[in-house]
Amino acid sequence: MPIIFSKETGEFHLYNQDVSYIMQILKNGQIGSLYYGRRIRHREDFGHLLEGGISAGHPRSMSAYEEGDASFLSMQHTKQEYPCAGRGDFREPAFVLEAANENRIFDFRYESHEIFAGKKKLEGLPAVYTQDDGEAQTLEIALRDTLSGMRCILSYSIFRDFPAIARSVRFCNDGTERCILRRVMSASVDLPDSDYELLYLTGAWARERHVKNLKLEEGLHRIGSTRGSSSGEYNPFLALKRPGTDEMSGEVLGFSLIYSGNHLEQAEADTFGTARVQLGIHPAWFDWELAPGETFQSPEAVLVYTRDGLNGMSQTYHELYRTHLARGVWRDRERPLVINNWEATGAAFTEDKVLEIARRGKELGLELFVLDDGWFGERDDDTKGLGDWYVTNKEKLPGGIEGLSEKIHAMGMRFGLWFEPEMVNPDSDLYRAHPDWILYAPGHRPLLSRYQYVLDFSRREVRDYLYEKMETALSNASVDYVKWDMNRYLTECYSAAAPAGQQGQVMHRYVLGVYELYERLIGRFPNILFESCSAGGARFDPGMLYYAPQAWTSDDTDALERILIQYGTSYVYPLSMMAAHVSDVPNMQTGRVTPLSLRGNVAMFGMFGCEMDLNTLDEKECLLLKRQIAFVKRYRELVMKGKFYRLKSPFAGDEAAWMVVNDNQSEALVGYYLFPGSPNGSWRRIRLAGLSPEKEYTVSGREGRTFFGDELMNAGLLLGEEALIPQEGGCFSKIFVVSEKEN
């Protein structure tokens, strides 16, 4: 895993096992791109893989160098690290910086580099770890405008077991005037040619990360969002994959930032047949002001390259996040199956009926009560007392929190409870009380979403109190798990504590602010299970996963949606980080009846909980839903560390299937899932993936027989009659367990 410097050439290889990245120094001062892919071997000069000698007399070419050399560089031909705006490159650029007398053309050149073992933190921000410092080794290459005294380092961190290579930027102003800094990308990656396939993430409340395929074609490829959070219309994600590669082989880069606000990812096609990458905030409503002696501190973009196709991408995603991303006791730890009573009453509950819904969940096996939204202020609906994070309606709960969490802890149960805590009702105390704590631009009328306006989380005041009224409510019920909920978009990104020339910053402040308050409480109760939460999953983003393991994956709970869902979510995500329940029907947002079966196979492959009243199931349903929970409980550790394989998508046809495989590959779960309106249909079969070719393996449901890995890995598990036989609904659905067959 070194990182090595040629001093003669200039160049920088970064290279593990599995991945080469090689820049090289040009005689510009500009870091030039040499190649980036599967690891080759280390040679003293690279110099050889630089394009972009355009000679001088080629139509609209300006030249890089001085007046008088020989040697000609053109830029706009030339694959850089971190390319400018304004000096002969027209694509992109990675940054846009403005001086006190309005310029914008800076010219940064290398000034010095630094090669560390390990990987440094970033200050207020989530970012990948190592544990220690032989899993990685970092460079920092600073370069330096020497007009403006800007200062510009570009951050590497290349891995030890994994084909991936962290990236960030740092903004230093060691001159004497201010400067603003307009646009700042993350990472900016370009390569030698432009055939790919472009794959990302998209949708809407409901039906969030669904998988989107197309050619990239000349021209610019944008998502992104400007909505003040990652979202659920467009993920922090995107990846390039060459034709013809499927799940299981061929070449892909994977493209992820580690953030939770505006987010822009692009890929540009030139028409000279080279690509340019680019993710990192999204320049609308950015604009930030460095005053000399300050610093801006980009967040981390994460890459991944494999020729293994997209699980192998996937994979790397995974354990990567899981294990080097995700923080504290409940990162490896066994997650609690959940029962939260949302679905089942609403904000109007009584104490009674929570407690009945606890008592049977703890009867079928289920280990922790989550209250939901309603416990707090006067708060019946969602149109009051949000912001009121203390207990007035005594009547709804006698003891109060702390009275309920002995009662549910008495049962042998652990305690969650929900919090909105970004958002205020105006019909509440904290409201009448401070109102110019929201965001709102002056003389306009706030606008309402849900009954509710968003607090100004840029403010230190408004984090301070949000801390003390939680941290009282935590200590004072022993709680055991935080459901962290944020119902709307930012809009009016106005504050009223922000002077002029700096509402530019409240965006991204905002979010810093998030973190912050995630940092202090995660402080004061190590112990709390977070689970991160945005209307379903609109914030469903590495950065969440740094201060809250698992997150709310939907708030659509149907099972055929969650397919869909969970599929997508994937790409990107492990199952460690996807909360997953089983709720009612016909289901709350669709309207559909699915049977219990499969919304119980699905629920699964995630985080297992359940959203209902248990006590409306009948007895043959309880029966089938505690053997679901005990079969969750046995192969959870399974499902939460295993390598994961998609293994037939929903998106391209009637069917989906799915695995999970231990790391000595030998036990593994399988799940298919059929969806309606296929009748009468053809034979099905699954080929799946991750086992051992030379092992014999015995299949649930096919009793007396034995099948080695290679095949059911080639030849595949032939589902049969079974399979043309719809359940309830018309759906079929099934889980395989896959065991090595013992001596």
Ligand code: DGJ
Second form
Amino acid sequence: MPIIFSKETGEFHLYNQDVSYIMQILKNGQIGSLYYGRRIRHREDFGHLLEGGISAGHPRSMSAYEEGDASFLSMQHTKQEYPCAGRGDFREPAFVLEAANENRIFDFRYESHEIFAGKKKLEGLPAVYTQDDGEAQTLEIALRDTLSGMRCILSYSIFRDFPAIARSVRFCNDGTERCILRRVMSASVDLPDSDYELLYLTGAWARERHVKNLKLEEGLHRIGSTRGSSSGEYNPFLALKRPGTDEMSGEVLGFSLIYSGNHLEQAEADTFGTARVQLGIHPAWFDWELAPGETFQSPEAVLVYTRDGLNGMSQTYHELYRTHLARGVWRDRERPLVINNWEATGAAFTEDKVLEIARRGKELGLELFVLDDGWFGERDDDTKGLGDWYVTNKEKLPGGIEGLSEKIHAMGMRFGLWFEPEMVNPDSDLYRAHPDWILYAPGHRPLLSRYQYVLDFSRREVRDYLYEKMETALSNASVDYVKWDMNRYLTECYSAAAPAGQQGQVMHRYVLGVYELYERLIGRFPNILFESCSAGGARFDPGMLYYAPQAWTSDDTDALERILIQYGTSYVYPLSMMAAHVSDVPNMQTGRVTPLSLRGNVAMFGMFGCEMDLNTLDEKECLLLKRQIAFVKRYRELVMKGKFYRLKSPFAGDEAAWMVVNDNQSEALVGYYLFPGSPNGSWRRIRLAGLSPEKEYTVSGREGRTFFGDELMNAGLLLGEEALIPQEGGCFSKIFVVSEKEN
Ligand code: DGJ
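Switch from the form predicted on its own to the form predicted in complex with this ligand and give that structure.
So here's everything in the complex, that chain up top.
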């Protein structure tokens, strides 16, 4: 996985066995892009790949070279690594910088570079990491604008075992005057043609990360968030795929941003048939003043290139993020099966009630009880108490959290606790004591959402207060799991404490503050399993994965809706991150009744749990749930670490299928789901994937016969009559266990 630099040609070639990424120092000192795609053989000179525009052919361009130079370089036609604004390239710039005199023209030229083994940490920001230096190599290219003294460092880490490159950017003010960063993309990638389709994940509360596809045409297509968190509306991810690319084959370029705040992803097709992709912090609500001596580090973008279709891209993200982004003891450890009281009781629970739920959970085989919202302050509903992270209502919890935790542990279960550290109700002791700790604009009424304000996490004293309260709660009681929720978006992003000239930093500093508090808590409590949550899945992003190995995927626990949500989420995120619970019917969010078999069959393709009053189940249902729980335990390692394949998209028809296969292709779990539809349907079959063509397999439900892998992957697994006769609720679902035949 070398990074080769040629002094003669000024070219950099980053490659591993799958990918080549080639750049060149242009004659004007900027960095040009020569190639990004499938690995190609190294050669001394790739200069012929440069397309720079010619004076006769592109008459209305301007040349970036000095006058009198025989050659001509139009930046509008040149593929670049980090394009600037206002210098003849009329596409979107990667950065906008403003000098003290308001000049926005900068001329960053190559100054030096460094190549080293491994990968550096990003100060205060989540990022993919290496466990030993052999796993990646990093190139840092330093560019300098001599007039201002500003330095810009482009960083590229290429992984040995993944077709992935991590990019980020650092601006350092080595000059004598302040400069303001108004836009800073983490990566900008120019591609020689624009014959692509875009794929991205969009939605809203209760329908997060639905899949969208559209053809890239001339113009700018952008998604992003200005909501202060990565949001359920647009995930910080974009893929470009060739027309005809499907799940199993074809060229895909994935772009994923490791960040939990405002973000922007965009693809621009120009009228000369080229494409530019950019992603980074959203420039709206962002201005970052850099005083002399100061540095700004961008979040990291992870680029994946594959010819193995969308599954190939997703499998790379899954494995890379599961093993080189998630951290801590819970990264690889089997996750406990959770019973959460939220949908059963809401905030107005009694200790007896939750103990009853936990007890039944234990009998059924569940392993960890989570006490959700409502245990602290005067909190019986969402109107008050948020911010007061201590038990005041002894009627509700006579022995406090300590007492409840003891009782849960005495049952042989682990104990988990809900927090929403970033928020406060006006009706709370915290707000009464510190009304200026929220984000608010002087003279304006701050907007409430769910009766809550947003605490100003850019402020150290606010975070210190929360750390102290959470640390006390978590060390007084024995707590094994924390669910960190965040139930509203940010508005009035003004900090009462920010010094003059720094209001444009508040949105980003807020996110850095969240990361900082997480880091302190996971450092103090390394054995606690953290689960991130944001009104369901509104902050389900790679940044969160660095701190919390799993996340609540959505508040929508309706099994049919969950198929769409989990299917979409799987484009980037591993199953080990997706918490998925079986809940009661009629479903709380949709009012729909689905069979317990379907609810279990969907939740088992995630980090399984339950979210209901288990005491309302009848004997038959208890038996089924108990069987599902035992089944999940038997296969949880496979689900957590296996290779996941999407087989049939619920966005394309009335059925969905997916599967996970273990490393040595000896065992797989297949989930098949048919949505309620018209009767008298067609025969169904699923073509499996990832098996060994030569191996002979047995399939559960198909006893008395074996199948070779090639048959299962090409002729497929036939569903037969079972799928023609709908189950309760008009749908059908089935799990198949595919196992290598024992000799
Ligand atoms: C939103 C979460 O997504 C739910 O699971 C629950 O924790 C509630 N918040 C509690 O307020």
